[in-house]
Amino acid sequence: MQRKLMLPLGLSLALALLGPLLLPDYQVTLVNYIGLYSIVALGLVLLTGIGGLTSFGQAAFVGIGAYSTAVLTTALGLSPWLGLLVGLGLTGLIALVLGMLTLRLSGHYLPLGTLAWGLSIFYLFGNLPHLGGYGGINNIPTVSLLGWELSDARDFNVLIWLVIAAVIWLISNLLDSREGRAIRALKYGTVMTEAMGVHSGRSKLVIFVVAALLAALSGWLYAHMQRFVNPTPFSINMGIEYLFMIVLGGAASLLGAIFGATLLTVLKQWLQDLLPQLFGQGGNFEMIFFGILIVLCMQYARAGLWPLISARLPKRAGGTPAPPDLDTPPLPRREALPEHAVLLRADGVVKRFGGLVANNNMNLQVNSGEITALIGPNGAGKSTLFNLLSGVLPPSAGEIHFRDQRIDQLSSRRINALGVSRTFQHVRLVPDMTVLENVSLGAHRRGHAGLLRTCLHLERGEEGALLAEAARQIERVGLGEHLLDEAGNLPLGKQRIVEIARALCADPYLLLLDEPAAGLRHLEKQALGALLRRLREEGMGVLLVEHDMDFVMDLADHVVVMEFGEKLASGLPHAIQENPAVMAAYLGGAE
């Protein structure tokens, strides 16, 4: 991630230092607006492009930042810097409340929710008398910084682009971290992230508030640069334009945010001059053009225009990141358990989906230092039971205990923290993250650095330890050669092994493996079997669902057979192979 930082950071610093010296007044003003829009767009890259949460309401947060400082500096005569602090504090509080309400929505309901509060805040600006109504607030004072009076567009150009450089550095640090990996995994669903110990709701709220604070910062700069605010720049139309910027530039790219803001701002200015001459009258004809452009972009360049352009630029040498230092001291391990201690016990577990009973009166026990296999025909309810045991689904009846603690009402995140880690029947990796980054997600709860330390790049020691632990687990499962490859480029069988490494990175007592051998070649299955035997020798408990009977019978200490959601039989592998009911139901029938 850090190597991608240099170009946007260098561009921002160049515009800050050289823009006022080389550009005429009109272009300096235009570059200032591009910078203000870029700050909001950078927040939207984090929120929407990377986090997968669409918001139409960012213009409202820009307005809160602008109006907060306008009121405090004009009506109360306070310092603009105090106005900034109050604006950020108020925006953070409002974003926290709105986020806790809105982020519970999913699908198309989330953007509709942001549309609703964005409109509400816009009309609030125009209808509160002490905010100046639709006429706005005049005579907002200039900003002074260490004796430097920011009185014209050239002064603000320096400040705006230095702020952008700082924002890019902070966001890059965040994304290149434990918290950042959790954020980057959000748009691929929360089932996997919660099972790895990530508090997905908290991660969503963090990026929502951060994006809102960046919008408020842009609003503060706008108010003191213009020295006048009214509700118009904070309408829902502007909120849509901010989204247009990242869609055009590149929704998941920091430089794409700046490129999109530049493209939209310059095009809008050009079209506002050109289109009235073509149509013979004024109007918002540029929005028609932008609508067509967005449709074409979504059709032919869904990742945005900047990734399309950058893919055709010459690649710099030495861009491959270095692997982690394996000499880094290992992370603390859980205390060892006695051999053959009861880890997991399910008693009378029932799961109903309406009138369908997926699991009925299921009983199961898994001990430390043992491998238990769960087998049965397709549709027998094995994966449903896995989801009940790992907290993805709550049971309709019955109890589940882990190390004598009842867990059937706990979230998968809290169950993971107790020492249960799992893989999935259908592989759940983040395809555009490396194998190393995917596996390190499993160690998420083993790190503790907060948002501020992460953004300021002060958690490097902890980060190095997490990545080193992930690298050790990757070597352990035999995928060391793929350490820095993108996980989505691996064949399905190796992706399943990556999931096992990720689960091991959590340092679990119990490993739940859902069809781990599916898609593996013969030698790969042998290597997987050898790994599971080593884990058993180390005292780890393993519960696996598998359809390859040769693999299961050669490996398992205990076998449980399911049919139609119920337990058909359980016992030692050789006893199961000779059980007539099992043979009739699953192993080929018996005379």
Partner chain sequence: MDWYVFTFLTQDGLTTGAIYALIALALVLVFAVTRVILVGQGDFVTLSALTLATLQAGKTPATVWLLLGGASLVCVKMLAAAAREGRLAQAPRILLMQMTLPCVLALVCWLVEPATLPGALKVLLSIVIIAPLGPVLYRLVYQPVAQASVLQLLIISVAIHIAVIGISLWIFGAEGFRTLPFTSGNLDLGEVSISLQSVLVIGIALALIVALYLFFGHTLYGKALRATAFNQRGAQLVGVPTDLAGSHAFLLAAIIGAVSGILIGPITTLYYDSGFLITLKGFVAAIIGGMASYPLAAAGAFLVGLLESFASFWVSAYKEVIVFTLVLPVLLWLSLTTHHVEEEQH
The other form holds:
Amino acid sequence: MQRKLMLPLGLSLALALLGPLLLPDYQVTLVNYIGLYSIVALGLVLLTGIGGLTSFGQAAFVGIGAYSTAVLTTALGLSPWLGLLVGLGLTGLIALVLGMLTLRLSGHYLPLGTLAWGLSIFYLFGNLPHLGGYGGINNIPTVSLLGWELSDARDFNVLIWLVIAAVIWLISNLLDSREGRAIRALKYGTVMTEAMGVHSGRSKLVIFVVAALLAALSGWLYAHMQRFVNPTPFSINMGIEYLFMIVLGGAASLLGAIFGATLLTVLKQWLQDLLPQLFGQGGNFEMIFFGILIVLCMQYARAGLWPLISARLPKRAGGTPAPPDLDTPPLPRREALPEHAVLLRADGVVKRFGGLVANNNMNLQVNSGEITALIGPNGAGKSTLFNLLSGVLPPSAGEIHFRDQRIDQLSSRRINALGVSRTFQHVRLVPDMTVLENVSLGAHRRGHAGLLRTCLHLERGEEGALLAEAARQIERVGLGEHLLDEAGNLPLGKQRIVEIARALCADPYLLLLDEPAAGLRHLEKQALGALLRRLREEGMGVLLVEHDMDFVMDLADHVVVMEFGEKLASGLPHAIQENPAVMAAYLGGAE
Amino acid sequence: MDWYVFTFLTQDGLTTGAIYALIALALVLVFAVTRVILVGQGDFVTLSALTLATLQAGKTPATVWLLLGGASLVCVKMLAAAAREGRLAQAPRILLMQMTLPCVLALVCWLVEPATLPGALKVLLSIVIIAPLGPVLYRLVYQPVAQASVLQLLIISVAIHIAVIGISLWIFGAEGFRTLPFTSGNLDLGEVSISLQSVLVIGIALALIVALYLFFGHTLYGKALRATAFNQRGAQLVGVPTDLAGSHAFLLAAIIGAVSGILIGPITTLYYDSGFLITLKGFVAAIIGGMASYPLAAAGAFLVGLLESFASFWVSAYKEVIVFTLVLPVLLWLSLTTHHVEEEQH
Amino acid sequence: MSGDKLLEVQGLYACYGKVDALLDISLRMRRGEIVSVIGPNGAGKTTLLSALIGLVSSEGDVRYAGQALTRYHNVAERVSRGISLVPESRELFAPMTVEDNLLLGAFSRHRQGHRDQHSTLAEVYALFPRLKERRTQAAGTLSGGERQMLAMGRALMARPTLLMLDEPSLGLAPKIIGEIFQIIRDLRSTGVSVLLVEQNARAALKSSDYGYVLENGEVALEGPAAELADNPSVIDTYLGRKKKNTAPVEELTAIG
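Switch from the form predicted on its own to the form predicted in complex with the partner chain and print that structure.
Every component of the complex follows; first up is the chain already shown.
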């Protein structure tokens, strides 16, 4: 088990087992509420702090969980467990539809959509027939679990905090996996993840649905603990408060969720007693306080308060995880190709942006076991061509083939699956993941474990193989000593090399490198050159865009020069160096 | 439904639609210039209406103290910044620029018996008290985090809205207010009877929209604001100070909100927290315009107004649900038609 | 050429993101001069201009027209003091008309009134007749060369003392590059000083009085433009040819 899990798991288990024995009635109830809020907040941490999406509608999902079981158990007299299933099913379905409608749009449509949705559902709870209007539904039955009747707050204390312990375990399992790395990469943009073969839209949908299901679970617990529901606790204001909890606590950590839920609940209780004494009755003074607190928090401590506290806690030794076991059997590889076979061919490729023609009638061929360099002055259209070849942009005309398959209309994810792997000119690593985790993102497509197996950590065999593969590629590019460092802490030159290791993890036939030598020192450049020569010997095709001419001319088998979006010249390196047209392109012709 | 009901509902829908159109325009404007989704836009509406109602009741509105307090905080921040950068010589200028209007307004409210003011002056006073709250809000809350992501700015917007309705409840109490109608006459055109009040509201809203159009299309300053929305870097390079552009966008939004409050005050009973629903309906309209198109947003606003008006006749309990459910098909349509290219920076 | 100094840069250090883009740059220019900064990609040329206009923060001693540049805190203040930048990416207001783009260029002079604006506009139209023909067209519909002209015209609307051009020839066809450089030379007669950043070294040096070669964030070479143009080591920095018999830096500066 990971060490960072010990504190939250220990805390929730302790509350589950000792809370009912030690705490007075009032505190037990308070701890129960904190627990119910924490379950929702944990889902929001996954969604917002880790995934970079936001929802104001979590209270509505809590409401669906609560009302589903309330109606089924009272009006229809069915089992609470069926109520749980129906609540989760209904919530999942709604979240799926809402997510599919908004997740393809820019990031602010989901929260706006959830605001509108959260308001609507509140009015529905109050007005739909059979839901008891604003008065609510009474006499919801108790739950019994294997003969244990949960009849009072102390019983629920045990159940709620056991549930939290389970949720923490499941979510951390999820985050510490192939699927989890894809989720943690989401908020840094999807161009990179898609190019690594990750279905980012699916990852977004997964966390939105999981967060909604956790909210519904909290609602189910609430309904059977209170044995009464009415619309008030599911209003949009409560949806906003859930978000406040994690902003305050720390949106990116599981413990931050529990801390935020505790802080907000306790502070609210205390302020509701204190403030009216200062300002008189008839106000929601604590909401003024929280509103301003959140603004200050966003201005001065954007990561929330928990990170500030945990930085002061004593660090326990041995916190770093062990490196992967390199004896793990390697992942299956693609079948080898003959040398000098045509890998990539672009014919008459055109790309227009409005009135500008960025690429015009561009032709290019890359063979296996060869290094092809693409050079040209700034603005010649090299980056555009790179984006066309890797599927980030579709060409306006022309055809691109990879090993006899036409790829110009395929997504970057599909092109990656065929064996094309790339790096980015502006480094796109996940700064708060280790080098090992970043590189293993490249092997995403080579793993297959589903969500359920992942959450239960039943995919450890596959996970070990993926990490071992990543470690081998890191070793290969010479960054073995940085295996467990956070990628964001490396100098930029080394980050570029990490990108190469990540690309290699996909076991590609063709490597597309965008300015790999920029920012490298002399010795590092030599090492990179040596690595690329080795890859060439192993039969890999390499296409690189590079401005360091010493580097290019020493290394490339074939050089293609672009100017004004067109091919100006191509040939052997020294022929290019002496080509008058190329010289003019770089230095400017005589006017 | 008979002809009479139909014309009444249409009138009603167009009148509220005109106000939603103003709100939607302000939302699109602020979003374009500052990337802030201004959840508090509707709060300007309620604050201005409730301020007017207080003045009409012959009492001093506490919003003027809110303005004075806010402006003082801005002043303190600016003075602190000036001191840090060794520009203390500018202190008198900062004080003069930031505090003159709030102090004058406070003095007026303190010295003059509100009941003695003529009706038009009360309206003017309400607008002049609420409008500067826009720039105050921008400088205190948003300017320090101008580089934050849209999502973080949205969370801030929601937080400040929550604080503002808390303050609003504190100073105005929980009961609803309605301001005095501008006029009570009816215009009878054969079978159709049109209330002059509606005509006035729609007329003023349209006039304001035209004024905004002229401002953005034909004045250097309006063009500079628009240019900032299109290309912030470009605007910076021609010498438009970007924080000033942000604060002026907020000023415009607050003016639009304050005028909307005056217009809607006599039609609808407003509570301290009514602003939220008003903003959200403006959002529905703005989303119809893809958060970018002014004419589509205005058209969407009239659609929202009409839908709400007819829904309240047929299924009154579900009128909000119906209006907000309109978002779903719109989102579906947007999601099928836009090819969203993600922002480079995060 | 008058002798008085317009810009003096001593030990300028600026970083952009995590890369140290400029290390200890020193540079001088006099009023009415055209000075070129050339060098391969990634040498820090753009960062130099961004630091001078105030888009990126920098350390070091920069004096502009005798005053410390740090007196002017932000881009807007520097623009109103007569420094203008035409960035490599042009940064036009694409949906707005050519004329609106130009008028916005005079934003920093809006207190001077309409008449001033329109006389400046007439001067810019005289310099770029093509823009006058296109004045009601949206900037986004212009060709590459016209966009560059509009970007330059917009910067000139502020009546700058120091005009900084970042890669004005970028992505333009040779014939248009010729036109643009002719206009740059014409500007000298109107008293505008030009700091020119270019990859197109030959065209730049041909139009300049003095030149600096930047490599890896440092000044590798400097000297009168005509001499730099003939210096073989300049060519080597671009095409990655092995260094051979280059004139030492000291020698060149001595000439300058």
